[in-house]
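We begin with a single chain expressed as structure tokens, specifically the form predicted alone.
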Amino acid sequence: MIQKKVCMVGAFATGKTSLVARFVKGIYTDKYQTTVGVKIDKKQVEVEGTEVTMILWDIHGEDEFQNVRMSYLRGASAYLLVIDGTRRSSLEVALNLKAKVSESIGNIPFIAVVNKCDLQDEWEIDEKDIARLKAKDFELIRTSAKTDIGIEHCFHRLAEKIINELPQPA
């Protein structure tokens, strides 16, 4: 069994906490509570016969008043870059955070998550935006913490990326 730190990164109110709650506890609530600092949860998954304990760091969102502390990312093996499909501004924040993360801790595995796909008719993120992310080689998964769409898949896929990054025995 291995333990790996995984960070949730994105603008405020993109659904980072809801994604973690749905994945770890199988629950969802409409009550919004801003994350202050960082909240840590964990969940074990099995990937290719290996038990991986994902230590999930739900980091406060970035907005015009508060920047993500890059020190929270230290030691991370991977991260989810969370975008709110209903807010175009969250895409630009995500792209800026991606650059900051890469500069701060290097190129580690990540998955871009476009959350709130249950509200597709309210999306400000369009297919051109999706194509732009894919052109940057972003692996992109559409999710909904509310309806449990894509949640297991995005975390399991991230665990696979972590396993594939491990040094192989000679």
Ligand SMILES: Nc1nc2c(ncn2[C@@H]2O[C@H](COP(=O)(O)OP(=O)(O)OP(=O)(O)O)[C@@H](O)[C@H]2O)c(=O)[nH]1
The other form holds:
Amino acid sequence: MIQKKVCMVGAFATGKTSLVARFVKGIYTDKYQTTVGVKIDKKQVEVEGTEVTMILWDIHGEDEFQNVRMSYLRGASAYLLVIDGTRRSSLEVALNLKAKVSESIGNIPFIAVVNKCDLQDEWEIDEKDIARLKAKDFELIRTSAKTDIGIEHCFHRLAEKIINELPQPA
Amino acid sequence: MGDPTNKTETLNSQNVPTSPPDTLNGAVNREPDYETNHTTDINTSSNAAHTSSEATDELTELRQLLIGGPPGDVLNSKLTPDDLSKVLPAALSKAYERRAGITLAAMPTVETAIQSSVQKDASILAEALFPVIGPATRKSITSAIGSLVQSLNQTLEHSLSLQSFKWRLEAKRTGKTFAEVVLIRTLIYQVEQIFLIHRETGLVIRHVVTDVATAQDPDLVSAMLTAIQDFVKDSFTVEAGRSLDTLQLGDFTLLIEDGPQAVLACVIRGTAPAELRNIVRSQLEKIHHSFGASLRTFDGDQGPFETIEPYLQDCFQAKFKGTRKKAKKQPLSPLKKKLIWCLAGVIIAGLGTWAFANWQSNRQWQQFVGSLQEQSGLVVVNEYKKGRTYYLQGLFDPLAEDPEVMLAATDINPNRVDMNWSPYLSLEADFLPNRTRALLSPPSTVSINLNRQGVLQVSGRASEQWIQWAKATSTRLEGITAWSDASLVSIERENLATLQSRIEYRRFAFAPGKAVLRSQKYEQTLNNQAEDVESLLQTAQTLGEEVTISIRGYGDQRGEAPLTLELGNTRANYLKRVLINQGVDASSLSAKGESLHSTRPGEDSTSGASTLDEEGAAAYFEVRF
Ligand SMILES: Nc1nc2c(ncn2[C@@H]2O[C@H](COP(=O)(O)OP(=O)(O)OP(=O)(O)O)[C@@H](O)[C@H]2O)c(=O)[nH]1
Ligand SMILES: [Mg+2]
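Could I see the form predicted together with the ligand next, after the form predicted alone?
Next comes the full complex, this chain leading.
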């Protein structure tokens, strides 16, 4: 059994808490309760025969009043970079955060998640943006906490990255 | 539920507005329930189970190590390792059955193997033993608490206080055992949970709970604690290197000890004594010492920390109130007690060491004083100890042993000694001979003996000067009544006698009818005679003896009597003149002629006369004192 610290990083209201709730407890609510500080949960996954306990640090989202504290990311093995597909600004925030993490923590494994894909019609992020991210070698996964799309996949993929310590794009 | 105004509550309440109860908050401040929850046992049985198979493997390996090696070395070379392996187990058990000394024979090898294994990496053996020790430790802790409860039970059973009556009611009401109620009600503090947290990741390395406590998910608590720490550090200006070290949550205190790689957090029910932190700190230090490498390379795998639990067990401290009296004063914590005992031990040991050193130096001093008193010519008048210093006043004969030298020969620190010696002359009988000897410093040819009557008996040979001086000095010495030198020979007097006989023995022959020595031979003899006369006169002078040397000359036998006498006179004066010319003092010399009928000095008439007749006329010397 191996434990790994994993962080949820992204702009506010992108669905970080919802993703964790769906992944850990299989529940979803439309009620928005913004995270203050950190909320911690854990979930065990099995990756290539190895049991990994993911200690999930659901960090408050970044907004105009509050930056994400990099100290919360200290010791993290990987992170989910959460983008709200319906808000273009969350993409810019995500890119900023990615740079900040790389600078202060290093190039640890991460996966970019574009959430709320159940609202794809309302998406402000288009194929061009997706292509831009892919050009940066970002691994992108579309998810929906509401309709449970890509949730298991994105967390397992993250665990895989941790275990294999895949080489990360700069 | 925890106090809503509590600071911690604000720190980690996650959701705004009100959040539904969730893992996070509950982890830290939900009130534990002793009744419904039972211990989350962390690492007992699973370890024990897989050890047995491991042990078998290890045994086989050990066997191979013990008996293995190139087959040709020990046994018939035709025997292959394969063959040997088939018979070896049977052979071993046969040997064991027969008590063939196999155990004894194998012992040194096994011991050495264990020893070098421990030296190489103690953790291997520790890990092998851990599954046994871990549960045993826990069992002993549980039974210790159990027996404490038992003894409380008994104490209370026999005391019909109002308090115990209330507790009995409470036990009935809650359905708890009486002992449990007592345990909770008398608890001052108890460490209920311990988290060893990896500092960087906030991952829990080890979590231990007491049997009575209710454990929340340690992973969540651990991470949460770390998050809180991070939050506090970020939100408030905290000195570098400092961190949150205590959280108060209702009945619970969270004691957090921060190390470079790991954090130890103790969940304490009640009020923990300040000393508890020292224990926790020292355990954390030990953990860093023993697991430093594993902590640095910690990747979320708890495996390398299987053996860490004993370190954490030491943090499980508890203290209960005394049950007989409701003492307002908090009883001593186990640590305080320990400290007091340690301190007392140190003091007692210190006092003991000091007392022993003191006793020893006193003994040495008394021995020294005794040896001084035994010594002739030394008198200890007064002797005492003041502070660390030994004072001594005494009399010392300058000829006695030097007390300072004697002191230097002992183990006594001379800086602690203040001796004051006044000179005196010792009259002690056994000291007198020495003193006399030292005082008179007789030549090696003299021996001195002082008898009980105080008579100094001196024998041997010595210079007259020394004899006279010694005689005069010793008779003035206290303790010497008389001087006896019956067998003492004066060297000067001895010389004088020798010279006298030499001088008187010489014969000077003259040419017939003349005052001229008969031959060259006599001239030489006369020179020797002059030298001897000179030294005789000098020696006599040093001895204070009056001495005269008469030279008697004889005329020829055939001459007329008056003529012969005249010739003898001339001859004697001739010799005298020669001596004077050679430097001999004239006043000591006399010369005269003798008739042939008078006898030669020191010689009777029968022996010497004949030669005189034959040789003719001659002259002789006579020494008179
Ligand atoms: N339609 C839809 N709504 C979602 C989805 N995920 C989250 N939401 C909603 O988005 C809002 C914000 O969700 P949260 O999970 O609280 O967002 P967060 O990233 O944790 O926000 P912070 O408080 O800033 O940390 C909530 O009202 C959610 O119901 C999704 O997949 N689809
Ligand atoms: Mg949130």
